[in-house]
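Single chain ahead, by itself, as structure tokens, in the form predicted alone.
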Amino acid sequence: MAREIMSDADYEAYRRKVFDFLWREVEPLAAEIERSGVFPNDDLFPKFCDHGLWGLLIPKRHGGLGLTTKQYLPFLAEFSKVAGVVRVLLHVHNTSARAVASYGTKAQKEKLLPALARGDSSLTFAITEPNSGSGMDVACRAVRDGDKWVVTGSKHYITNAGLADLHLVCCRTGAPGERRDRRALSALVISPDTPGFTIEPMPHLMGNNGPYHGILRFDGARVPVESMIGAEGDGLEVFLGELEPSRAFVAASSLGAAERALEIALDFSKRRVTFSKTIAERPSIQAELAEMARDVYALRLILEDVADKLDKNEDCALEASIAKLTGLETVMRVTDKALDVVGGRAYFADYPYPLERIYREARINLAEEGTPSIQRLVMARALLDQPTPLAIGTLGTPYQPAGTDPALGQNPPPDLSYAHDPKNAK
């Protein structure tokens, strides 16, 4: 069936009016969510659910908007700008949601994605455990019994573990040292009723406090087979295919905080007079404006290249990855530059500026889909695997004429033993 894509005026109506909700509706209330720890469920889950925010990129024939990356990005950066809590709080719900879609049977799309898209359900991304990585290493069993999957470990740092009613889990149902076969890990959708399955709340955050973050232990938890998304043994595709989409999401979110703070640094910068003059008439604040807008400006185009590659299935781990690092260090970089230029009243918190809590907010995209470690393994192996001339740096379509190589010229390859050397000669 062929995507049903919204047209272009009809997302930038779409747009403005959730922009207008985010602003009047949301922001006001940021702070005291922040300060309770305590998410006004009653209040805005049912406007989230007027203004289409459960299904953001659920298809439309299953109740959704269908928002292709390029269009779904500036509502994560968006999120991020008015209130981290609600960025959190969407992005895992959409990408687990995308999941399903993704890689989910007709019948469990017809039978979990309406439910997802009106906000009726909603689905944690639960593939992180205290004891192993995020990755090969999974240790969380399910062992097959019948019509069951018996489910046994833990995994933590799960967002909406106390709000969703159902959780996406990676589990490992191959042998037990099979621990770097790919086909060993599987993806089982989990209700938190099931008998053996309980959750427990973890401590408070540094920031994007509401929605608890919570622990996942399975006892012998006994899970029926349909409940498995995809076959048995595509979970490491279910998990980490969503992981490079994600990546992009997570950047456009450290996009949305860093023009936060750039936005706040510029005001606030026109505002502040000293020895008769506003700080924006200094050099140094001037240099500090400077180099905050540089790295807005380049996260920007990066994110709109990534988005373009993965709207056409495109493969692009090393520019997600690029994304998400390149993201996380300009909001680390914009954030600190902006409590520069703010000065001790950055330091309080909502006064006059939220620059104190977005600060906060924005290192939670250190952790998210990987760290920075993590996003440089990335990154190295698959330039490795690149063709050359790489074409992350290629204007245009990479081109090498014959007889020519981009790092050579016409030159011969080194012998980089010397063996041929004539002053090594005897």
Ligand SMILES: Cc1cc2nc3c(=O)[nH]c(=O)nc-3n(C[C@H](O)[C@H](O)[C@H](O)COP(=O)(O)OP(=O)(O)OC[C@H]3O[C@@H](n4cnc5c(N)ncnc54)[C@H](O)[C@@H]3O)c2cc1C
Second form
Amino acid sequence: MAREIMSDADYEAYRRKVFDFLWREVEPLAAEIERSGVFPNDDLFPKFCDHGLWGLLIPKRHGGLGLTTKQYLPFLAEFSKVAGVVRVLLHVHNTSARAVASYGTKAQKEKLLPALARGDSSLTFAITEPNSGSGMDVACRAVRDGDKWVVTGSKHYITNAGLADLHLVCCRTGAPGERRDRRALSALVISPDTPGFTIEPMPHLMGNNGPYHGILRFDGARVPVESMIGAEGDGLEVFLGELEPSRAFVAASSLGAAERALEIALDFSKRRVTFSKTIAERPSIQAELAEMARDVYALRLILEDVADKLDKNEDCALEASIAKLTGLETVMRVTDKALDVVGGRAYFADYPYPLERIYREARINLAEEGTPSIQRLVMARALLDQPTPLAIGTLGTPYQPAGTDPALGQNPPPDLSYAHDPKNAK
Ligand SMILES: Cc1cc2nc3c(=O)[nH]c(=O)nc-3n(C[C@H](O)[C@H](O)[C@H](O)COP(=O)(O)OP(=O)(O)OC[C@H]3O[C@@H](n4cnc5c(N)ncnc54)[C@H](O)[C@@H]3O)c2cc1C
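Cool, the form predicted alone is there; where's the form predicted together with the ligand?
Entire complex below, previous chain first.
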């Protein structure tokens, strides 16, 4: 039986082969894909298949490569460096496939995963709706009728809607009044051939154009009961469970874009001569480059830690949201600084660097897997739920002096009566 985890040597050989393919055969197409909004499916999809890119996270026994998170993140970063649209396309495909691998029944995995690993099939990840945000306020309803779920409602912004043959849809199966019931949501795999299911393309995007983003509309679509991933009521676990690693995946794509922006700024600064000196010799430019490198390095270290936790199946909602938010802030700062270093040329497409495109592409990280406010919300919630002391601010196991109160780190706890006395309120 094939070993489940790729060895370091095999991984390194595979990584080199794929990165070589990306720079030789994909990067030269990136500007035209973005300009035209047309993805060369016939050319690139079979090559993605030859390189195993559709099955990066699918276990080997189901036809994929079964990469660990630590092994997967560099691929996302490199996709992002080469062409944002490739990153978006493969990120959504692999995250959705991961959900089936994590939560599907044996029969569902055997049916769906080999085709997903070959790229013969692709699955979207559909939570967001026009009139309700992600998660608990899902309004798209699925009502049981015999051996079918009858689905009514809509989803929008759905990535890969223009290419996928299946959609993993978050539906409300609990009663409409149960808005805060954690078991009220379920996950259904729905084919676009289902009567009552239509898909509309969405407008041109700020970046990452290619396979269109879509609006999925369900008008009494009848879906077989065996299409449910997980049990009835597992929806929150399926979708939020995948959002946690996916936040690290988005952060890795931020890392790739930020690294490319830094590489461009470094290259340009060494070539551009003003007043008989390269701009790299100017302290103000050196300061920009140094700060960009600091940001990139910090993000890389955060991601290494989160990947390690995810691979050990440790709960890391806080760390994954920190990575996602840091990734966004990093890529925004670094691409801004790169624009500053490159000057006016950066405002033009491919003149000679693709910085203008990378800048636009990176802004998608704002919305993916939750906006900054939502990341802060998740972080605060996770912080307040954790037993103290926290393990995030220390190198190694936090030190706890003997005999201290584990909750407050002090013995005895401080007298807080002053703070509680209404007379002392301002
Ligand atoms: C290009 C693109 C591709 C996408 N692909 C997918 C996809 O494949 N599948 C999918 O399901 N979704 C997808 N999304 C949706 C994405 O996850 C959402 O855009 C994101 O979750 C924000 O939702 P919203 O756009 O409705 O913003 P809104 O919910 O309208 O938020 C607007 C602002 O209000 C803030 N806000 C909202 N609620 C709260 C709150 N409770 N507390 C504090 N602040 C709040 C937000 O942070 C934001 O700043 C995609 C989005 C984009 C732009």
